[in-house]
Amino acid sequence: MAVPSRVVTNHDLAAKMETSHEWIVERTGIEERHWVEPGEGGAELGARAAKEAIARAGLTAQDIDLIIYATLSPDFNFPGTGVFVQRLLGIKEIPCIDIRQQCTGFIYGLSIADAYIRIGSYKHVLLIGSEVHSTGLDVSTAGRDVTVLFGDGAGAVVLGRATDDQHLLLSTHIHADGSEAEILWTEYPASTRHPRMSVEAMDERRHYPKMEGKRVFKHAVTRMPQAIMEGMVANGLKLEDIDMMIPHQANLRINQMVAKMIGMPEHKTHNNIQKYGNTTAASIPICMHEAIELGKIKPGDLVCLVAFGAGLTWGSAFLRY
């Protein structure tokens, strides 16, 4: 994982908008987040996380033969950020796939990597989730409800072919429903608008992310348990078989409700949104990395990953670490 060195606390935000540490913690669980300094981008964060993941896998950058880069905040409109990570890693000519499934991006990326490895197309896939939200947030009272939620950061994993049944990706389960896509989105700039950006749109603050929080919350606490149960049924698992659940870090209250709804004990769920905020496609690998470092996930443990995000998208993955 990699996060910017700059820490932004709730008290820092309270100095710029009408909010308070207590208000943010009560509604989200978040106490602080990391935001980039000028000139720091998603590719740099992704490359830092990738280098650590590759080293931990006992490989070199030249062993990677596919990069999958998940983000909702690409460094530029085009090309995709994956090629900039490739350049920073010093790798040439391997394919780079950029995907846009927001908070569910890491789960979608796992499903793509899994499919490619299973059919033998690639041996070592580098999957990165990286986000820079802070440069696109409305740091004012008008944007408070969304701005307090998001942090910047990156997480990365290397996937390869399993050599036994003690360390493998069991299954992935991904879904989407675009019927309410506008309840969590950023409207401008947009190629479907003429012009893509206008002074009027900016005056109306339509280039900042918008969220209907109560509706998103309701969908999340419905879809995440469904995705978990889908994976349990597919793999013939019972709740007690799961050693650790790593949920996407969007809102601590969502994760607590999901765990309560399925009967997951608190000690079998790891959350770190308190320190990092919502890092979207990066949140699951960042959270899993921390759980591994803390000894909460040990080799051979059965781990459930679950996410819900804009689109609307949701999904789960089950693996033996």
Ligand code: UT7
Second form
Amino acid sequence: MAVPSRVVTNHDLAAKMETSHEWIVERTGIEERHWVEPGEGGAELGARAAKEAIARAGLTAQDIDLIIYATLSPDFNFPGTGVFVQRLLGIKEIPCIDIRQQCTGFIYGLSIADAYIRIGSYKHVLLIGSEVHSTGLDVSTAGRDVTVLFGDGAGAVVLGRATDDQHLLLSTHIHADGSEAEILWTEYPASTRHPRMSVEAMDERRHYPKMEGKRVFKHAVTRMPQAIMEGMVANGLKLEDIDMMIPHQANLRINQMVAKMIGMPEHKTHNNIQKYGNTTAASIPICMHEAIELGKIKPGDLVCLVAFGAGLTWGSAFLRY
Ligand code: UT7
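Compare with the form predicted on its own: the form predicted in complex with ligand UT7:
Below is the whole assembly, all chains and molecules, this chain first.
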């Protein structure tokens, strides 16, 4: 994982907008997040996380034959950010796929990597979730409901063909429902608008992310338990079989509610939104990395990953680490 060095506390935000440490902690659990310094980008964070993942896999960058880059905050409009990571890693001519499934991006990425590895197209897939939210947030009081939630960061994994049944990806289940896409979105710049960006749109703050928080919350606490149950049924698992659940980090209250709804004891889940905020596609690999470092996930453990986010999109993955 990689996060920018600059830590932004709730008190720092309270100095810029009408909010408070108490409100943010009570509603979300978030205490601080990391935001980039000018010039620092998602590709750079992604490449830092990727280098660590490749080294821990006992490989070199030259062993990677596909990059999947999940983000909702690409460094530029085009090309996709994956090619910039490829360049930073010094790898040439391997394919780079950018995917746009927001908070569920990492689970979607796992399912794509899994399919390619199963059919034998690629041997070592580098999957990165990386986000720079801070450069696109409204730091005035008008944007406070969304701005206090998000942090910058990246997480990366290397996937290869399993050599035994003790360390493998068991399943991925991914879903989407576009019928309420606009309850969590950033409208501008948009190729359906002429021009794509205008002074009027900026005056109306339509280039900042907008969210109907309560509706998104309700969908999250419905869809995440469904995705977990779907994976458990597909793998013939009981709740007791799961050693650790790593949920997407959007709101500590959501994750506590999901754990309670499915009956997962607290010591079998890990959350770190307190330190990083919501890093969308990066949140699951960052949280998983920390759980591994803390010894909460050990080799062979059965791990459940679950996410919900804009789109709306949701899904789960089950693996033996
Ligand atoms: O990762 C993608 C998925 N995202 C999510 O899953 C997020 C889901 N939603 C949520 O986590 C919650 O809805 C929020 C944390 C975003 C908001 O919590 P809430 O309990 O739903 O609050 P609210 O939006 O209903 O706002 C309650 C009050 C409002 O004031 P009034 O109308 O009651 O006077 C807001 O204006 O809190 C106010 N408020 C704030 N006050 C201080 C909203 N944002 C802030 C703020 N600081 N940052």
